[in-house]
Structures are given as C-alpha cells and as structure tokens.
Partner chain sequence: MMRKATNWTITVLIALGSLLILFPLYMTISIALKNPEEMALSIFSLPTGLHFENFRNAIEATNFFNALKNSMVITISSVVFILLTNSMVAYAIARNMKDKFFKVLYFYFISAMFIPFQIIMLPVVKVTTDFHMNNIVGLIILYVVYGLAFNIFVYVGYIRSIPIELEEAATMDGASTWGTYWKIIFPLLAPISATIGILSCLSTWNDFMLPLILLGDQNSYTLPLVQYVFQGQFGTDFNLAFASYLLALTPMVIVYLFAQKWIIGGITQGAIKS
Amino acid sequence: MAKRRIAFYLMTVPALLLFFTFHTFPAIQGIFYAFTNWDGFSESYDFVGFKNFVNIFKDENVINSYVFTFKYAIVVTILINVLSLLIALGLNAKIKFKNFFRGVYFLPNILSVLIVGFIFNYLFSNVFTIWGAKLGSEFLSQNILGNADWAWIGIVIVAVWQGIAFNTILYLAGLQTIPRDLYEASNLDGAGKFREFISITFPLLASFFTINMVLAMKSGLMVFDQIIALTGGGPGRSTQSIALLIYTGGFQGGEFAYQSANAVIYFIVIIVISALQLKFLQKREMDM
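Any chance you could show this chain by itself in the form predicted alone?
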C-alpha cells in the first residue's frame, strides 16, 4: 500500500507543480498586474486600483474588438454546428467507402491552424483572384482579405472549414448511440426522414449538441491563430479580436497591465457565456 501511495505522489506531484508553475502562477501574476500601471518592461510600477478596468469600458478600440469577436464567434458557431451535423448524418448513412470519407473529413483537425491559415492566405491572395478574373467577376477577382468589409468572411471560411472536422466526429459518436430499433419503428409508422430527424435523431443528440455548441463558441471567442495567419488584425483594425488585442497591446504596445485587466474581464465574459449556454442547452435537453 505504501509503495502504491509513493508511486501515486511521484506521478501527480510533478504534474501539479508544472501546472502551477506554467499556468496557475502566471495567471495569478496577470491578475495582480491588472491593478498596476506596469508596461511590461520597467522595473517599477504603481498600484492604480480599478483604473484599468474602468478605462477598458471607455476604450473604443476594445469595444470594436469585442463587437468583431462576438460577431465572428456567433457566425462560426452556427455554421460549424449546422454543417458538421449534416455531414455526420451523411457519413452515418449506408454509403460506400464510409470509413474512407470519415478519415478525409477528419484530416483538417490534425493540421496546424497556422499552416492552414497561411495556405488559405495564399489561395485568397493568388489562386482565387486569378479564377475570379477568368470568370469575369470583379468581386471574386479581389483579395477579400484586403477588404475591410469582407476580410472577416475569409477568416470565417477558414475557421469553419477546419472546425467542422472535430464537431463531425462528436456528432458521429452521438449517432452511434441511437438504437436502430427506433428508426425501424418509425418506418413502420410511415414517418419520413425529416420527421425522424425532428422526433428521434436531434432529441437524442441533445447532449452532443450542447457540447459542440459550447466548444465552438469558446473556440470562436478565443480566435487568434487564424487572424495572425490571414490578416494580422487588418485591414486597419477591422479583424482585430480580443485575444489579438491583448497580445499585441500587452507584449508589443507597452500596455501589459492594461491588457491584463482586459484579459481578466474577457476571462469572466467567456465563463459567463459558457455557463449560460450550458444552463440553457441542458434545460432544453430536459424539456425534450
């Protein structure tokens, strides 16, 4: 028994120490600096209380970043879940080469976000513009990433293309748990495919739908890599997300304490949104 306990501590204590050192302690430091005026470089700083938090709500640049981030996250969350559910239904049907297609649809998930972003950056800048010019379309012949009004659409396309893979796998896993007897009984009753989906498939996928919605929204709110690879936050600041603003302002703009306060606020926002999603969607599960 003593040997088992020693082995347990040898496996858990180092992991806990590493987690505390590289995750918990830096987070606590960030919260501490949020109440100071430290620029990230100076040796001294002063405590300013809640001044940084108050100024966050007065900063137009921060507000615009919040608007963009929420707009992006909502659109991406809806598109990813709708498309991944449709793909999962197709891959769960009786089709040839089912396992092959499942593997193909999962490939985007194992690719690096930055690599995918740089590839699509090249496609938007060079390939798609050439195709648009050959088709005689003025809109398609321009690089949408260089257009302040349309650049966010390009980021959405990339995020949805890559995000669908993981959600599709989760929906497929959920579809495997639905007993085939239910579909056979519905066929005997003369129910169509749409009625089967409304009355059987979707209600029994409720828990998987909840997980996918929460994860997709969280990922959308924390968008960073796609923007770095595609637009860098431009043109201007039209695609600047909160995560990108915190990074550039805190580590490059001498606003470490100010952006630390922004990070604390945004952390609370993400927790609140996730909690509300879980409460609402789990309530819907119970009503089904």
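Coords for the form predicted together with its partner chain, given the form predicted alone:
One chain, no partners, no other molecules: that is all that follows.
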C-alpha cells in the first residue's frame, strides 16, 4: 500500500513543481512587481506601494480598455450564442447534405485567429468598401476599422464569424442528447415550433448554454490576436483591449510594473465575473 502511495506522489509531484514554477511563481512575481516601479529592463527598481494601483484608477487609457473589452465581450457572447444555437437547430433539422454543412460551419474553428484577422483586414478595406459604394452608402464605403466609433464592430464581426463554429458543435451535441420521443409527444399536443423550443429544447440545453456562455465570455475577455491583426488597438486607443494594453504597455512602454498592477486588477475582475456567472447560470439551470 505504501508503494501505491509513493507511486501516486511520483505521478503528481513533478507536475506540481513545474506548475508552480511556470504558473504560480510568475503570478506571484507579477503581484510583487505591481508594487514597484520597474520598467522591465533596468538593473534596479524601488518599491512604490499602492501608487500604481491608484494611478490605474485615474488612467483614462486603462478605463477605456476595460470599457472596450467588456462591451466587446458581452456583444460577442450574445451574438455567438444566438447564432450558433440557430445554426445548430438548423443543422439538427431534417436537411440535405447535413454532414457537409456541419463540416463547413466548423471549418473556421480550425483556422488561425491571427491569419483570419489579416484576411478580414484586407476584406474590410478593399472589398466591403466596394460593396458599400455600390449600395450608395457614404458610411459603408469607408473602412469600418478606421472609424473610432465603429471599429469595434469590425472586430466583433470577425470574432463571431470564427467563434460560432465551436459553440455550434457544442449545441449540436446537446441537441442530440434530447430524446426524440419528447418531441413526438408534443407533436401530438399540437404545440407550435416556438413553444416546443421554449418548453422542451432550451431547458434541456441549459447546461450546454452555461458552458457556451462561459467559454465565449472567457475568450471575449482575452481578445488579443484579432486586434493585433485588425486594428493594432486603433484608431487612437479605441479598440485597445486589456490584454493588448498589458502587452504593449508592459513590454514597449517601459511600464512593466504599472501593467503588472493592471493585470492584478484584471485578475480580480475575472474572478468576480467567473464566480457571478457560474452562480447565476447554475442557479437558473436548477430553476428550470
């Protein structure tokens, strides 16, 4: 028995050490630097207490990046979930070429986010503008990514185009777990399609809905690749996400410590949101 225990320790302790070294330790280091004024490359630094944290709350750029990131993440989460649920319902219906279409809708998920971003960057400036001009619309004939008020919509479009793939497959998996006879019973009652969805399909999909909301929200809050490829955070700083701000500020702006403080605050925000999201969605799941 002791041998068995030793084996179990041998199985886990190396992973624990590696995980601590490359995950927990850097996280602690990040928190440590948040209280200094280190720029990332100088030999020395001083402790500055909570100065960085105080400055962050006064920093318009940081606040803007939070506003943008949350606005973006919420819109993307909602759009992705609505659209992928619709597509999943369509793919689950009695249609021709079901497997082919399923394959097509999943395709974007296997592509590199960065390269898809580069492709759309070109389409936004050289293709969609031509369509806009043909429609005779002054607004649509301009590159949406160049407009400080609307550039974020462009990023949303790309994220949704790519993001629906994975959630569609998850919803489709969920739909397949619903027994057919439930529907047949409701058919006899003469229930309408919409009522059928509200009273049978959706409640049974609840756990998939929870997972999809959490996943979409999480990737929305982390958005980085799309922005590098599409706007680089511009125009101005209008599409600068929190991740991008920490990267560029931390490495380029000589603000290693300051952005570490930003990351610490971001961490706390994520924890709070995750807790709320899980609590809220799981409670609703139970109620249904």
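Residue numbers count along the first chain shown, from 1. This is a predicted model, so every value here is computed, not measured. Note that the rigid core is defined as the largest set of C-alphas that superpose within 1.5 Å between two forms.
Fitting the two forms on the rigid core leaves the C-alpha of Pro26 displaced by at least 2 angstroms between the two forms.
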